[in-house]
Structure formats: structure tokens, C-alpha cells
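Taking the form predicted on its own, here's one chain by itself in C-alpha cells.
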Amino acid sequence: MTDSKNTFYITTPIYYVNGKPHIGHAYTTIVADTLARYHRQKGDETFFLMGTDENSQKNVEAAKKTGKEVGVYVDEMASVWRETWLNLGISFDRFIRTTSAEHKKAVCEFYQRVYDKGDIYPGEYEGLYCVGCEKFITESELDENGECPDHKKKPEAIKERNYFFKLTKYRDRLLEHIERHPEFIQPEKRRNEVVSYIKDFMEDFSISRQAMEWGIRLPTDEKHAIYVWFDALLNYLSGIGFVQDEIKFDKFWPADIQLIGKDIIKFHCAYWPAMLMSAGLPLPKTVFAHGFFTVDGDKMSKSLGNAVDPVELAKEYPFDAVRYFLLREIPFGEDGDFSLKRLQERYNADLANDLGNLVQRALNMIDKYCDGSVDRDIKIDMPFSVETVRLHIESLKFDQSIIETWKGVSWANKYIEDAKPWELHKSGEHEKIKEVLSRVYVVLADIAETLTPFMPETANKIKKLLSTEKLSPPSEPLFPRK
């Protein structure tokens, strides 16, 4: 995902400001900030870049059942977003808002660009639109009742004259980019589906609305709004400087993976790599589509009431549990299923018995039998191997990043056992004691780090009893039971 110039720049989708943050907007933003992390505890310069697309005609509608104006409502909203992602600790670099003026004049310029290499003309459309998806939609894809299958609301009937983006002129282009580098497109499954998609369905798209008063007006048609999708995939430029700040653009695009949904892969990996082939532009280097999650085996709605807001199981579970259980229950790429008895189950087993408990035996023992010193130094065949944790991460594999640093925790607990130090006390072998517990800092230490990414106010709190120059236990357990 890096190469030579040690830099990395991950972004996520911008998220509507329609409804407050769900845990499945939380899945993808804690995938992207343990990557960030990940890389800048490895001395990569990195950007991490999220924010909210504000110019959509879903959050339009959401404003007037408010009876709010759709500034002000926008406004609110993407400060409700903002400080969700700042109160639960996520390392944004940059929160890009789609209304911002940079962003604005960014989109101008690369559609000025587009429009010069002639490939925007006018044309007239009439077909299904829904708002819900923000798109345009066949007969065949509408459900029994003729309605949208995931908003559960039959679709526009829309004729205007629009302008149109010239999408299929790169359908050999994107082909063969995509064969020639198959990591663009992950997870496989994936791919086959984008290359599908554009041999046997892409059709040029329409990238204006006439009937719209809300969003960024075509530089070269003021009557005309930019089509929210031609507009909001632009935030991955605008967010570095594309046209502002060349030295900062220059130095992180193009992008090292981009994390999205699997139901916006047709934009992200047919119409956004076109358009930066219009403008002449380097595409990003991976684009990953990952899973949906269904709750209690039910799928996530609004309409079911099911919807996991992330803010308030903070209350319950620290963030740092909620982390971990996403990213070793579900297996990066695929569906899953999230479940509050299931993320209990993991907090008590893997977080409190585990972890929680080996620091707090680990330190006390240090405390009480060698007076709170170790050897910090000792060597030791580790029991877990660091480098498969970086592999694993690198590969996105974050399951079984978490799988290989557990054999570090599930060794230590099982060689206390063994060694049994309240045994060596009894005896008097104090010399055998600090060998032991030396051996046991000292994968507690590593194993610190390699969580850092992962459940980063955990590790920070290890490493900083790891640090003391006497060292004793937390005066209360990282994870009290549930």
C-alpha cells in the first residue's frame, strides 16, 4: 500500500449529514484511523481525510422536515459528525465539509478541466431517480412493489435536458487498467463485479440538475447544480489542496486506499477513476469495498429502529472494546453481524479476563516480589511474531493482526500459570521470579505496541505503566467485567 516516498494518504467516504453517525459509518472511520495510525507509528508522513457531503438532495429534504434552511441544517450536522469523530478519538487530519469554498473552487477547476478535454456535452435524460441512493436507477433493479429495494420508496420519473460526462469513452482504459493492476480494486469479488459493470452496463452519466437550487452551480451553466457524485467524490482532491496548496497535493495523491461501502463501488470504481482520467490525474492506488453489517441478524434501518449509534454504546463499553470487537469479529471485506451479547462476550472473555487481568497480575506480582524492577532488557524468544502483526495490517487482515499479538497475551498467562512466581516466593528462588516476570514485561511491552493501532487508549495506558520507573499495578482494571 507504500512505496518509496513515505507517505501515506487514507481516506473514507464523506458521509451524508441526512441522520446522526451510525456504527457502520463507525466501522469504516475505525478501519481507516487504525491504519493511519498504524502508519505513523511506522514514521510515515500521513494524511487521513474524512468528512461530509453536504450538496445532496437528501440532505435537502431532511432540512425541510426540520423546517430548518438547508445551510443552517447542513451546519448543524456536520458539527454533529465532526465532534462524534473527535469524541470517540478518531486521528483525523482534515474534516472536509463539500460547502467549504476550497472545496468549491476545487470542483470548478477540475470540471473546467474535464469540460476542456471534451468530454462534457448536453443531452437530455429521462429515466428513474432515486434520492435515497442519490442515483439513477433501472426497472430491473426496483424491488416487487416497484420500489427502491433499500429505501422502500418508489423512484422519481425525471426528464430534463442535463449535461452529460463522457464515461464510456474510457471503457478500454479503465479495463486495462484495472487487469494491469489488480490491487486498484479490492476485495476481488469486488472487481469482478466493477469489471461487469463497465463492459457490460456503463453508460455515460449526467453530471447536472436543472431542477436543483441546492449545491455548487456549473461554471459553465449557472443554471444547472453539480450532480452531487461528480461533486462529492472531488473531496479527495479538494481535502489536500488539489489547485490550493500543489506542494501538499503533490506530495500525498495519489491516494493509498480509499475505504468504501460495497453498495458505492460503481462510483468510486468506474465514474471517479474516469473522471481523474479526464483531468489528467493519477488514480489512487487501492480502492477497498468492505461489508455491511446486519444487527442481531436483522439488517441495520432506520425503519427497524435497529441502528447502533456508536456514541451511546461508548457510554457502556469504552471505545477502545468497540474497536477491537469490530475488527477481530468481522473479517475486513466481508459481511457481518453485530450484536451487543456478542461484544459482551468478547469484552469479558479477550478484554478483562485476558488482557485486563494480565497487566494487573503481571504488575502486582512485579510490585510485591521484585519490589516493582525487572530486567527491561532481557532476551527472549518472543511468543508471538511482530512482523506477521505488520503483514497481517499491511494486507488488511486486521482479524488476524489481532489473532497473532492474542498468542503474545494467551503465552503470557498460560507461562504465569506454569512458572507459578507465588511458588518461587515461597521457596525463596527470587532470582528465578525476576526471570520470569522479566520475560512476561517484556512481551507485555511488545504487545503494547503492536496494539497501539488497534485500541489505542489501551496501549497508551499499558505503555505508560510499562514506563514507570517502579513499576505496580493500575489502581483499577483496564476492563472491569460486564
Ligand code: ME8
Given for the second form:
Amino acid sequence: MTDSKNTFYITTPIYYVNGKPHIGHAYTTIVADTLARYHRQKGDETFFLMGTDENSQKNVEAAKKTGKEVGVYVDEMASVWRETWLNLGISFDRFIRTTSAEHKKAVCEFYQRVYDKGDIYPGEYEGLYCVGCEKFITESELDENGECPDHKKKPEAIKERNYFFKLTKYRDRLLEHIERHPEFIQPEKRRNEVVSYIKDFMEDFSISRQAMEWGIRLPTDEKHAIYVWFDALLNYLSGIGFVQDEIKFDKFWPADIQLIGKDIIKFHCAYWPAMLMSAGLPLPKTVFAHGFFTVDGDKMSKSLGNAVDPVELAKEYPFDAVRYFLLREIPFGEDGDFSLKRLQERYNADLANDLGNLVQRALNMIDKYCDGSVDRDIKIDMPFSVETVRLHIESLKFDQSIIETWKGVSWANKYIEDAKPWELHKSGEHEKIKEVLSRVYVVLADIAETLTPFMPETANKIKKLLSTEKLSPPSEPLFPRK
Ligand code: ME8
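Beyond the form predicted on its own, can we have the form predicted in complex with the ligand?
Zooming out: every chain and molecule, the one shown earlier first.
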């Protein structure tokens, strides 16, 4: 028998670099990071891909505003994005840029396969294009001022000859795949939206733009740039070595989970699988589209200037607290709201009071009453189930997973309150104190284990404290009150 390890391949969208990362981008990224860490902890050979979407007209316009040459601008911005994630402790395995030679090569090869299949044809496009969305939009999608409702800008009227991808050829196969594999598009609400789009609205889409100077050239017609979405989706292949590192590619493709926001389901759940079918490649196992969140009830937008910067937030709160808050507060998949007030409330209640205080107090008493020593192997009925925590993570119910772990935190706090080691100390019941604190110790050890994917830094701090030979409390509280 071959000893083959499980593999796990997870992706986030590659973000546009025409601005800085905000809390929405951080959200998808934190979820992906949590899953990647969970699978590494489980022993799976894990690959977590992130990157930047750089061949976009949006980026050209943003560069123009700064007076920089677009190549210089995207280089600078790509490093801002990459550094941001690194500084926030995001554990990606590869950061793919769509301006890299490796990506371009993969795109050209992929395009050729689709072309050879007969799925590309020249046609004339006349319609409206919104650069903000990077997509063609219809009159009916515009608001009362004739502007794109998301970007508050009039779309450009375009009439040009370009090349189309035969998306409609794959209509039946797409519907059949979605029907046979309910896990392919999640959650169910999104699946229903996609099915209705595929059945009733889906059309062939233009995959090239004439007169676009920035972007990957169409191998069969140099005058055209490849449409940015056709190019961007292929990062999920180029990032794991498509046509350049076959061993790696075969190991990780198809992806286990592709995380996206609900804004980009059409591209990921219709265009993308059809492109893969055309190229003869298997489809990702799951595309999960989470909800959008507002900030204090308002849509995050440049004009309102209310975008929350994760880097600024990480100066106020340990980033683990931000991770905890987002995963605990918003049931994954749903829309939600980000509010600094809620963050502060949860921080003080769940982290400073419940968890931080427990660690401080328990270790303090172990130090004071037991000379830093407990029975680390004591067998007890656990007040929460590590297995349940895992099952919830596997079914992407992160809030439930945290709630389960918190049963352990609450139990330990209450147990200490009820057992009152300080009184046992007064009455000289040393054996009893040791038993009480040993129980708390083993629960804490399991808590640290289950928190590892969610709050890696905190979990490591607790594990370190619990692994010293002579136990003692941390020199500073894990979560100072705010
Ligand atoms: O669409 N709430 O990039 P993008 C939750 N380059 N998540 C949010 C959010 C919010 N308010 N705002 C953004 C693109 N997001 C393309 C992707 S992939 C081949 C190409 C997150 O920079 C969410 O994941 O506009 C959303 O799908 C993504 O950022 C859009 O990022």
C-alpha cells in the first residue's frame, strides 16, 4: 500500500490592487488562513494560494491618478498587499501575481487549449462596460441616473470586434454537474442564484478587449488583450504550476475549497467551471461564496470613506482578536455587520474576561498553591468536544466551532469559582487543590489545541505557558482590557 497523505488546496480571490486591503478582503483571507492552519494541524499536505489581480483597467486608471507608470504602480501595490498579509500573520504558501511570466505562460497555454477545442469565435460586441466591476452590464442593471449602482459611474459604451467564449455550449453540463454535486456551490442560496443565472440569463462572453494596451496579449491576435476575468481565474492553476510543474499541479488540482464573496459568483460558478470543462480539467470540489458585511450598518465604500483598514485595526487590537471577532460574530456564509463597538464588547467579554483571565488565574494558582506542578495526564470527562470543534470546522461553521470551545472556557471559569482553591488552601487541602487545578490544566491544553487555527498567536502563547516544566502565569495579560 502506498502511504499517500491527504492534500488540501485552498484559494482566496486575487484582489485588485487599485487600493489598499480593507476588512472585507481580510475576512475572506482570515477564513482561508484558518482552514489552511486547520488542515496543516491535521497533517494534510496543504497549499494555500493568494495573490493579486493586476491586468485590470482599474489598475491602469489608479496608476494614472498617481502619475506612475502602470507597471511601477502594480509592482508597488502588489508588495503592499503581500506585506500586509505577511505582517498580519497570514500563512499563504504562494502569492501569485498575474503580471508574472509564469502566470502569463499558463494563461497562453490554457487559451490555446480552449481555442483548439473550437470554443473561441470572433464576434462583434456592442454594449456597456463598467470598469469598476470589470464587466459588461445591461441597461436594466443601471440606477436611475444611468450609473452602475455599485460604482456610481456611467459605464463606457463599447462597440468593437473581439473574441467570445462559447459559454452557452456548457449550459447543460454545468447544470448537470451542479445537480450531481450539491457540495460544488455553497451555500445553497448561492447555488440557486447560479442555477437561475445559468438557465435564464447566461450568454457567451467576450474574452478579449481591443485597444487595451495593458494586459496579457491574445496568442492568436496580438491586437487584443485577454479579458481580465478570463486571465484572473487562471491564477488558481498557474499558482500551482499549471503546465510548468506538472507534479505539483497534479498533486493539488482540483482545489478543495475556493473561497469568494457573493459579488463574484457568476465568474466562479459559471464562467470558471465552463472554462475548465473546455480545457478538459476537473472542477474545484467546492466554491463557497460568503456574504458581505457593512460597517456600522453602511455599505463600505470609497465615497463614505468608511472602509476599515485591517492594518490600523491591528494597532488597536491583537490581530487574533480581529480573527476571533469576525469568525465568531458572523455565521459564515451570511451577510453581517462590522462594528468597532461590537468588537470591543466581544474583546472585553470573551477574550479579556473569559479566556485571558482564565489563563492568568489558573496559572497563577498553579504557581502559588502547587509550586508550578500539576498532574498533566489526569483523565477527566471533557466539558467540550474536540471532535465537535473539528466537525464544525469541516462544515465551515466557524462560529459553532468557537462556541463549542467556549464551553470549555466557561466550564473552567465556573469550576474554579465553585471549587474555590483559595479556600482549600486555607484549610490545607493540598491534594484537592492539585486535582482541581490539574483538571483545569488539561481543559486549557485542549482549548489551546482547538484554538490553533483560529487564533494562532494566542494558542501558541498558551501552549508555551503550558509546556514549561514549572508552570507560571504570563508576565502580561493575554488580552488587556480596552
Ligand atoms: O473581485 N464583505 O477583487 P476585489 C465581505 N479581482 N467580503 C468582501 C467585502 C465585504 N464588504 N468587500 C470585498 C475581485 N470582499 C477580483 C477577483 S478572483 C479570480 C478575481 C472580498 O479586490 C470578497 O472575497 O474586488 C470579494 O469577493 C473580494 O473581496 C473582491 O475583491
